[in-house]
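The chain below stands alone and is given in structure tokens; this is the form predicted alone.
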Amino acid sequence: MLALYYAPGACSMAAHIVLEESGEPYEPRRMDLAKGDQRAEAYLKIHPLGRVPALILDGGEPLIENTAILPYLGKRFGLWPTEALAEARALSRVGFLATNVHPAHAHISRPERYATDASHFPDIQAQGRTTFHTLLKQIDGMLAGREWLSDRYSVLDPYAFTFYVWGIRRELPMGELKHYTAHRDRMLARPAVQRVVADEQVKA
């Protein structure tokens, strides 16, 4: 059985939704980041960076990073493109979300990662906020004229949904992103998403 280490409202929400969508039994292992669960010695053996998500595979091997976890789960549960070019495009979008959108938000939430002088934190956060908002607008553009980020519903959509939730958290004008907001609404109509939103107690 798969097991997922996740934290409410973190980027692990994407994998959490995918596992709920699958209908396959799995073990959710909730982490309290505020209490430092991610820094426990036992967890650092699973994820040396002390972050979520971490997926424990059937044989007990850990898999970390959304760029690996989401394609793996997508292929396992039929939520990933099979045609070569469609798969390449999906990988491109996973990479965009993981290496551009997520780090932009980290400049807001974790400025200490980018400077040791706290006097620089406000500037880092301000620039991060601007960049994050700009990237969310790009996602809005990707969704123009389509229901999902790929040709059909896939693991890309819970990942994109996670960043919409983060935009709300940062009080960005998300309602102005009409295509992205419509995507959020389609996500919230899915029972698996409803269960995860309730469990993680996020505002969507």
Given for the second form:
2 protein chains.
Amino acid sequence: MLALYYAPGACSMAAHIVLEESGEPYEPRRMDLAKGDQRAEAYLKIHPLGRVPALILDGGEPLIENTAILPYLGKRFGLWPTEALAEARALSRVGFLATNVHPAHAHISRPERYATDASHFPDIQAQGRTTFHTLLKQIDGMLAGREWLSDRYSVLDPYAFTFYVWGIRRELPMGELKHYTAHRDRMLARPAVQRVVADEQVKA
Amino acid sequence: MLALYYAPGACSMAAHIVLEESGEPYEPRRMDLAKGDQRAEAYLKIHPLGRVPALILDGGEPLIENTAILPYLGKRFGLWPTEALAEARALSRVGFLATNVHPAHAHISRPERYATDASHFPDIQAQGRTTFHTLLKQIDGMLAGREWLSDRYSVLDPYAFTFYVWGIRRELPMGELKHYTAHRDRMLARPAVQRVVADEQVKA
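Now the other one: the form predicted together with a further copy of the same chain, given that the block above is the form predicted alone.
Let us now look at the entire complex, which starts with that chain.
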């Protein structure tokens, strides 16, 4: 059985939704980041950087990084394209979200990772906010004229939904992003998404 | 025929090496980032963020993000694991390099992405340097007791080699990283790597 280390409202929400969609039993292992669960010695053996998510595979091996966890779950549950070119496009989208969108937000939420002098944090946060907003607009553009980021519902959609939630949290004008907001609405119509939103108590 | 947009010494070096290894003809399209080639209107249609690499597929479609380009090339040229679990591990490593190691270095080379006040740049660069060095030590640990990052030579190795070169560029004490330095030596013994190092004129 799979197990997922996750924290409410973190980027682990994408994998959490996918596992809920799957119908397969899994063990949710909730972390309290404010209490420092992610820095416990046992957890650092699973994830040396002390982050979520971490997926524990059936044999007990941990798998980290959304760029690996989401394709793995997608293949297992039929939420991932099988054709080579479509798969490459999906990996490109996962990469865009993981290497650009997520780090931009981290500059808002974790400025201490990027500078030592706290008086520099507001500048870093403001710039992160600008970059994050610009990238959310790009996601909006990707969703123009389509229901889902790939040809059909895939693991990309819960991942994009997670960043929509982060946009709300940062009080960005998300309603202006019409395609992305319609995507959010489609996500919220799914029972698995509703269960995760309730469990993680996020504003969506 | 594939075409690769690359810039000397940039993270496109990984894909460049893989294409050289392949023996398949391809079209190298060299970009001059100092001249702003990456911000040309035509290029922004290929890569909206104005970055390298971009791989142009046989049908003319562009593929961006190393998290997609490297697995795509790896599958095409037999430099990628085929078994599901081994593939997940490889994607995790690509993700670690793309979402942690690369952005840490960007704080050294491109502080203007992360703050607007230039007086904050030295702090951001110093912190980026510390984080980058810490992550290179993690790569060193991953290479302990093994020849290559995966069970055999794969697209992960040119990617890790690229960050070794960046460590030299930043004058980090790379020689202290024994496993990573031995990996660099193995890379430099490969004719394809030698050709790319000569073409891109990097210190390795």
